[in-house]
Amino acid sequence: MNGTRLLVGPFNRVEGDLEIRLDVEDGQVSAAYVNSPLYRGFERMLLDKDPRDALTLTPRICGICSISQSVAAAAALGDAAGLPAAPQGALVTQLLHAVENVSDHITHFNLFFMPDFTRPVYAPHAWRDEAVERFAALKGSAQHAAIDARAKLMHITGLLAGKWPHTLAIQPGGATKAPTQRDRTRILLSLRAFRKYLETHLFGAPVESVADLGNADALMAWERGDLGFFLRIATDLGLDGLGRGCGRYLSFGAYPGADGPLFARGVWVDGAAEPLDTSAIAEDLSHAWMLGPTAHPTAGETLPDEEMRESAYSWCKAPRLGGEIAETGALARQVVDGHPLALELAQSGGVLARVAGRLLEVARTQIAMERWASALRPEEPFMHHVDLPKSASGAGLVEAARGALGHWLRIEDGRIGAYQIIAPTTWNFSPRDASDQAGPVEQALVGAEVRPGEDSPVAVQHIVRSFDPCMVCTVH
């Protein structure tokens, strides 16, 4: 397949619309161009609204990471008001956010990623029949176990948030629901049940033994549970070398507490952690159907290019940090946090690394959720009253399941004068910029195998899904 062009999309088992144009030479991808073909315009909807409307509107950007949007909006409003949330309210917010993120990871692994290994193309492989038994859509035993465990874990959001998605329980001053001692007990029981799922099905061993994995050799020697099964497939297919990333990782820091975030804030470049300078963030519009200059989100606008100029190919803007691309997500969080296994995985940074990083984070977050639930004190206040100023600006920088999520807000005369959002998939699935620098996924796809007759190459599917895209968040 020399010098051919292939359009892949729409993708199934991806939240939202996605298509990718591939240039193929000698059976490999030589260049990729990622298009987010759906423009939604939430940033424009927010203009001139009461600032508190952001708490209602932004969670509706997505039904999967709704709480992440709530947390970012509340943080931006709290930053504008200059008042931190009540400590117990902040603890509830951490717990709710972690429950959603872990649920996303479990859903991605079982329902979005692993079913690709049931494809007929893998029939010659010894593990394929087992993959079908465990991960076939709607039928797989592992899928049923995961869906049941996820549903029971999400009971916590009912107790603390009233509903999911699109809760209004998370506010700049804390959380609206003060849990009772009975609620606290029920939360701990829910977490105990989820731990049982992890230790019976996903890991096949104590959660702590996964969280404590110290290097890649220890990981690859793991044979138990769904994790062990995935690693067997990954070894057979060489997934460690497939879809290698750019080597730059970004995290806004996850689950902030009195002693700092659970997972550190920063960037990881050329094998070393560096402080994060958020003033160096800018969104390039040169290949997006958007109008305006390259700018920091505080000065950015969302003006769709109705003419859809030919030099552009996506509705997605191109976020850059100091002019460079950066990958974000669970692997990035664990790398920036300095976990030894993640640091080794980052040396390859491919499909295996991203999936393993996500499962490592599940184990570490489970331990933290149990600690936070035990620390709930129903007798203490969960909410501060917050008066928003007539004019102010604020930023809410959080970590959604898929990576760094930022909300930048400006209040003018008591109304929203500007609101800009950069979602994780905006970072990862960005188009080229003015210097023709490809986005993270576009770079990761180069070199992927395209077999004769493939119109939706399975290697491309693995790479794309390893980033766990949420396209409805991308253009918002």
The other form holds:
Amino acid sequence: MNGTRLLVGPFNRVEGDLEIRLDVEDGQVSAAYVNSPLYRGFERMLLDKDPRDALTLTPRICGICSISQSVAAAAALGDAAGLPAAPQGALVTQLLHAVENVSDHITHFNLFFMPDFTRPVYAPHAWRDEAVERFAALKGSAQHAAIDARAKLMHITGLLAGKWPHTLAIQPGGATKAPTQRDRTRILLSLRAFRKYLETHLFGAPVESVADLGNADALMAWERGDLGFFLRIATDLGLDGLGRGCGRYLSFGAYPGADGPLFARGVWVDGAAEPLDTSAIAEDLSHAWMLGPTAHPTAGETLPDEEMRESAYSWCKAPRLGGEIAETGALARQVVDGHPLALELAQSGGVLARVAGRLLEVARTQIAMERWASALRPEEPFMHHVDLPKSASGAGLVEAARGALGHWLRIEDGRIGAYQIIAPTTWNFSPRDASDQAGPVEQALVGAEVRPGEDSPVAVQHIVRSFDPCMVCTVH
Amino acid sequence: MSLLCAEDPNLLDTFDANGLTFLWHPALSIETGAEVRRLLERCLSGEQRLDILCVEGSIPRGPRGTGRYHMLAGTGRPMLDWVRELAAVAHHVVAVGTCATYGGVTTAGENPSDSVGLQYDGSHAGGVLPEAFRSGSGLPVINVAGCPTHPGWVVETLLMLENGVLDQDQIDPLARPRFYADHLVHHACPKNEYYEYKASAERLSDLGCMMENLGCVGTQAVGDCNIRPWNGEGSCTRAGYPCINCTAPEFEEPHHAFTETPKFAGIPVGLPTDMPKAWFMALASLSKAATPKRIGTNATSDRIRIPPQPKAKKP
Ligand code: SF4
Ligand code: SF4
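Could the form predicted in complex with the partner chain be shown next, to go alongside the form predicted on its own?
Let us now look at the entire complex, which starts with that chain.
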């Protein structure tokens, strides 16, 4: 099958709309072009609005990482005001954020990623019947358990944020709901129930024993729970070598906290950690249907190219760090944080590493959530009143489930003068740049197998979904 | 994705128990790419029956009426065309969320993508589909408005359609199911006692009623948000922030900051619509004057400072 072209879309079990064009040679992907086919223009809607309105509008970019957008907007406004949130309010915020991130990880693993192993192409494999029983789309037993556990975990958002998604409880000064001792007791109860799900279904063992996995051998020897089942498949199919990334990882640092973030901020380049220089971020528009020069988000604009010029192929801008692509997400966070298992996983950096990195993070975050909930002090204030300045600028850099999320805003005469957002999937699913450097997923797809007769290659699906894209956030 | 928060039973069991199957769901189904394209073609040709078409998200018409701001991936055709064609063969059409119903947040500001709802453009009838559109069942597009939608609203709408009990009488003038649109957010809001005395919150997180200062329009917004809670026991007002009327057309452009009540000469504009203004003002000043210390104090605090006192025993 020399020199064919495939168009894969609608690409589902990802959040939002995604289309991928593949050049195929000798049964392998030789080049990939990722298109985010939806433009809505949130950054333009925000112009000239009251800065506080960002807290209402930006979460509505996305129905799955809404709290991440709230946290980023509140952080950007707080940065502009130069005032920190009430410490207990910050604690509530990070607990809410963690609940959403963990929920997203669970949703991804059970509903988005695993069902691909139930496909008929895998009929010859010994694990396939079990895959169908556990992960058949909309039916699998593991899916049922995960959906139930997730909905119950989300009760914490009901209590502290009123609802999920799209809360206004997260504010620059803290959180609008001061929980009582009774609320704290309920939250701990929800977390205990979620731990039980993790230990019965996902891990089949204490959460700590996953968080403490020290190297890849120990991981690959893991046999229990859905994690063990995934690893059996991963070994059989060689998922460690599939869809290897660029090896450059970016994290803005997750869950800030008085003593520094829970998961460190930084970049990982050529096998070593480096500090993050945010001034080196720039968005290239050469292959996006956007107009304007390459710019740092504080100087960037969102001007859609109504002509949709031939030389471009996506509404997604191409963010680069010092001119280079970077991969972001749970694996990146764990690598930048220096977790020993993640550091070994980074050496292969493929589908297995991304999925295992995510599950490792679930375990570590569960432990942190329990600690934070215990640390809630109902007698203390949860919110400071923050008056926003008439003119100022601010940045809110946070970690959504899918990776680094940044909001950059400028307030002029008490209104929003500029607002730019770079979402995690903007990094991972970016198109080519002016030097023709392909985006992270575009590169990871090169070499993927295309079996005879496949029009939506299953290897391509594994790779794309291992990144857990959120396409609605990508272009926003 | 709020639908995944459905409980008792969960989403999958609900569908199973009622014989409903997803032909295709973009986040949940196995089929991807070419498999989906073939399914869509079969629906259009009539080979596959399409009982209920659910659409989430508003539909961009831009740039310049082409709809190319949202091409349905893999098909080379705008969502605008797909929705029109699929609606024509569907027995029921349901718009899920305020974007799909009326345009919603996507149309905020200058409405950069020139988006509209399925059968409404804001509060004006006629969107992607004309005002006169009726699906195979004879009903207009059913508008499960809300940003987000309560999972219960979606599940119950689908089940009632399936059971044939959601007819024209069961939807309000903006085509929202009356089972939730006959209620107001104000109903069962835990701040009702503060409202009675016009004991108002001054800042977000204060316990008082948020109508006077913080932009709460719960007295006008339809929704059973405080009658049946969200995610266990939540609601906007329970969490200390105002109802911004997310079930209504054009909620995205209140023409003032969302969390601030616009005032004229110190008096909030936009009082409850079905109440004479003068009467409201007279009542308000009377009840303000009569506010018990407990209520007045708690209203401007983030926690209960003065609890209700048990009646003193007569000696
Ligand atoms: S806060 Fe809003 S919904 Fe609650 S009582 Fe006041 S006006 Fe009604
Ligand atoms: S309380 Fe108001 S803003 Fe909140 S979900 Fe209900 S209708 Fe929407």
